[in-house]
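In structure tokens, the next block holds one chain alone, the form predicted alone.
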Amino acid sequence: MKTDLTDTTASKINKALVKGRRAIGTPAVGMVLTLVIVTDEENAYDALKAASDASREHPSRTLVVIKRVSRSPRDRTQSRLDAEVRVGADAGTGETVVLRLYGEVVDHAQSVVLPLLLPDAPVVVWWPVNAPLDPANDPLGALAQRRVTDTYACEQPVKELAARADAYTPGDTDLSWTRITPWRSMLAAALDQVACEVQGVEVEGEEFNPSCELLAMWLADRLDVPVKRAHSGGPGLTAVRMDTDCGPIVLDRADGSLATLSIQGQPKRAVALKRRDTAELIAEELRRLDPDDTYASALRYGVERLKSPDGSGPPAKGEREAVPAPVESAAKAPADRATAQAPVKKAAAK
């Protein structure tokens, strides 16, 4: 069930709502969390189409926020809200609710979007694409106890992944770290399969790919090893090599879909390691609504590797660097996956 609403307020959306649950006779609401997307027109369909297949997984109220910026300095007077409400069928498995905001109100959708949120629920902030450089101080990204941006979608998405260390706020993550988490949990499980001392690392995947870039730092805080960058054609992550002084340990996915693993004195094992869509990366995400510990360690450690030796931006175009080891900690944040409970070891058992 649709219902469009033109110069409305946030009054009459809730009512909206209400209305909407009753006539499809669903008036109990039995969502978890209400997800509020901030996006522009271009890529409005495409978020709201993985938010809508999260919520199969994740029943929540989904708040669409786009700013409509006029280029007429007379538009740019006028405010209004649109709005367009969807129960049912059309809205997955929660309510929708796209605003369209005019005027001066696009400076204000946190007061839009705050009488909307569902009561005693947590909210999650997601931003596919112009992610604000500091999410937490963000107006909208204030209201949320998770906030997801996505580096990929960034024309320089290395320079964002140092703003991002600069700016982390327990709450705030990543797809670019969502997108390697079985690339994570993979090489972790390898480690454990083998009582070795881990000597250096290689990792290789498209030059500016910032989930190749997240992988390298949290390869180099939990091993305490140098961990060199090699560029390859994609797609996205290609291999990761691991030297130990029980022979290399190879994980190569050359076609995005199906890897190879490799340990000496073991057979080749094929494992599946798809390319996930953003349905899934997303409805990970919603899984866990506390910090995440393990991507601020590895985001902060990688801050200065990140920049050139004058700390003016990122390395050069094709230049392979060498990641410092850092000095080893007292303690290290646990892994923030089920199936990476245990932190990459240097040595898997002694």
Contents of the next structure:
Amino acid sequence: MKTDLTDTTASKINKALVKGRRAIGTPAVGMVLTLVIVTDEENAYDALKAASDASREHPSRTLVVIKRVSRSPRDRTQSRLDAEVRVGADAGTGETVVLRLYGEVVDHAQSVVLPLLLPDAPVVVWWPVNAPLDPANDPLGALAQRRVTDTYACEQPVKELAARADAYTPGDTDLSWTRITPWRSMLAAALDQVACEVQGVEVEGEEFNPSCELLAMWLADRLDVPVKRAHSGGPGLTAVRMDTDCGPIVLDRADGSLATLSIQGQPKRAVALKRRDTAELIAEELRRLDPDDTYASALRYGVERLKSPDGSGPPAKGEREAVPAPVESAAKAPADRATAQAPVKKAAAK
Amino acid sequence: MSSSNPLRDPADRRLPRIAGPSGLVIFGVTGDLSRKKLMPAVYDLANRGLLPPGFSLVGFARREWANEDFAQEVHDAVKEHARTPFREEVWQQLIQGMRFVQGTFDDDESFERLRGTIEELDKAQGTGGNFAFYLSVPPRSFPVVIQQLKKHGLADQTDGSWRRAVIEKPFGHDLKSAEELNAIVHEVFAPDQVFRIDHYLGKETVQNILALRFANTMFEPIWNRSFVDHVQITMAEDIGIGGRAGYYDGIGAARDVIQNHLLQLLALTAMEEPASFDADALAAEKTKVLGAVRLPKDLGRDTVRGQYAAGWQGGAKAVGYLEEEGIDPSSKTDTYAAIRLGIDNRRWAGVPFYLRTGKRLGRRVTEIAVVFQRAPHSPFDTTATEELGSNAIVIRVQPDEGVTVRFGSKVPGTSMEIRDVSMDFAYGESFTESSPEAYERLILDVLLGDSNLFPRTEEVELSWKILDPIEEYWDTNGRPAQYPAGTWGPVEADEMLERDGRSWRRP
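Form predicted alone done, so how does the form predicted in complex with its partner chain look?
Full complex below, order starting with the chain above.
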């Protein structure tokens, strides 16, 4: 069931939601969270589609906040809120409200969203594109326990990663990180099978794909070895090569779906490692709503400390030794490390 | 091995528990269970990325199949029954480790071939000698298969690798046979390498009993004799015995269901809080409560058994048990059983636990209902509370998994009238689609060596100690009561509760 409300307010939208639920005969539903999608008109359709697929695993109230562009000074002074309320079969397994904001109210989106949040349930904000530089201090981001960004959709993903690291607040997460869970899982499983020490790693993948950097940083952070970032034509990540004291371990995925795992002295094995669509990523992201310390730790390792593809040492090589926080102890207590590292950075800035 | 893996971190909760290098050998791979449950579960696990690279699946059966025929069979089973969508790349990963060994259980040569296959897989797939043997075979074949595994060195664990045995119910048909079976299995496999599948324990709702009781504060304070009036545990099936006459006749509902599923549900409902959720602590509490179970003094009064007679079941005509093909017309086998048990401990003394199970009942349902005492004093007059029943917490195990809380509420209107309402939590509503099948969880646990969800030898033997006296009494006294198919059991069962001033819930 679909209700269109033009030039409306949050309380009218709430009434429409209750009315809609009554009409289809389900006055109470077990929705587990509110998902707020902040996007522009161009990306709204795809994002909403992914969210309603994900809502099959996590029944939720989805609020799509679309900020409309004003094209004239007169437009900018006028303020209007339009809403489209969908319940029942039109809204996956939960409820959906598409909010279109015009004029001044664009800057006060949180005033529209706040009254529409489900009581006592966690809030997740997702920016499919154009995430704010500091998500936790964004007025909408401040409402949420979990803030999902996507550096993959950025113009300069690597720069963006550095910005994310600076602004990191517990509860932040990025879909580029979510994308590599199967890779991380498989690499961990590969190391389960051998008792070798890793000496060096190379991560190969397409350019402008922050997942490669995140994977490289995670490996560098956990293994405490130099990690090289190499470029390839894609799709996505194509290979991870780990040099160990008992021979190389290579996870190679040329076609974006079926990978080969080769370990020295063991037969080559095929491994399903398909690139996942956004709905699956969002579903994984909504599964746990507590801060992801592993992400924080990998992100804070720092993009600049990775070796660049041409083989030239990282500019930060000298700095690397200068960083006093020993990575080994950091691996045990990522939170400690974060605090330990921050003063160093400040000192350097001075 | 994994503890020293620098990529593993307990704080990294996105990384799933992946089984180490291993393979699964299924005996009786052409059977229904294998096709409908095991093969799809293996695929679903692979699809969720929970199986190790190089995981191998070996089928063993009499049929003249090549590896390709077997793969095709698995493919069909997966397409038809798997929970998750079919993906070609996952299939490509699985198919490389699929083998079929043709043979019979008494044929030495085929077990030698099986050993060769396993050695070949260790080389080609890197399974590292770790294999679980799933015995999806009739109970009479257990001893011969186990002995063959021993004879051909298939059960021998060598440096760091493991060999495990997975067995399905029935675990014997009385205490004596259960002990014999345990002796046979344990002679070959160490007790901690034997996994007894009770698929009920793999169900999310059953595991949720523990979460409901021990992760919340609002239920446990009233979970005792001061508040609980009685507990009803029901497992009803709407089907008859189908083609299982040979297995079922002489076994009956009590041995088939109460001994394992219902007594396990009872143990989880009634046990004390375990010190931790590791397998030993859990087994200790379950064993304790099963050991405290007391049988009624008068077995004739507090147990009922029945047989379904001809009738109409959900709009279709159903024949009676004695008219089923392959059943002796004078058979005394029970297709319905209801018993009343007590638990002698401080928490439960005086609270009856009613267990019932049956075939051809009203509908297929399994539930645990904890029924509370009525309020000691009601300020409302009797007309107001006429329609009010007892408060209850119902854990719906299947289908429509969830929890219902029933309590009284005022009916809107000018007069004070109080009626039962229910507050409902449905898994399907809050966690749609995410619930894995019981067999997925259990197979993964076998490969991980995690025995939390598997009943131990002591639990099996204790349950037989509970059931044996009842079966003996039934053997020597009377005949099963008849009940029309499609109803909720014989009137004798209703009378049994009526004598206690209670009645069965209609589930």
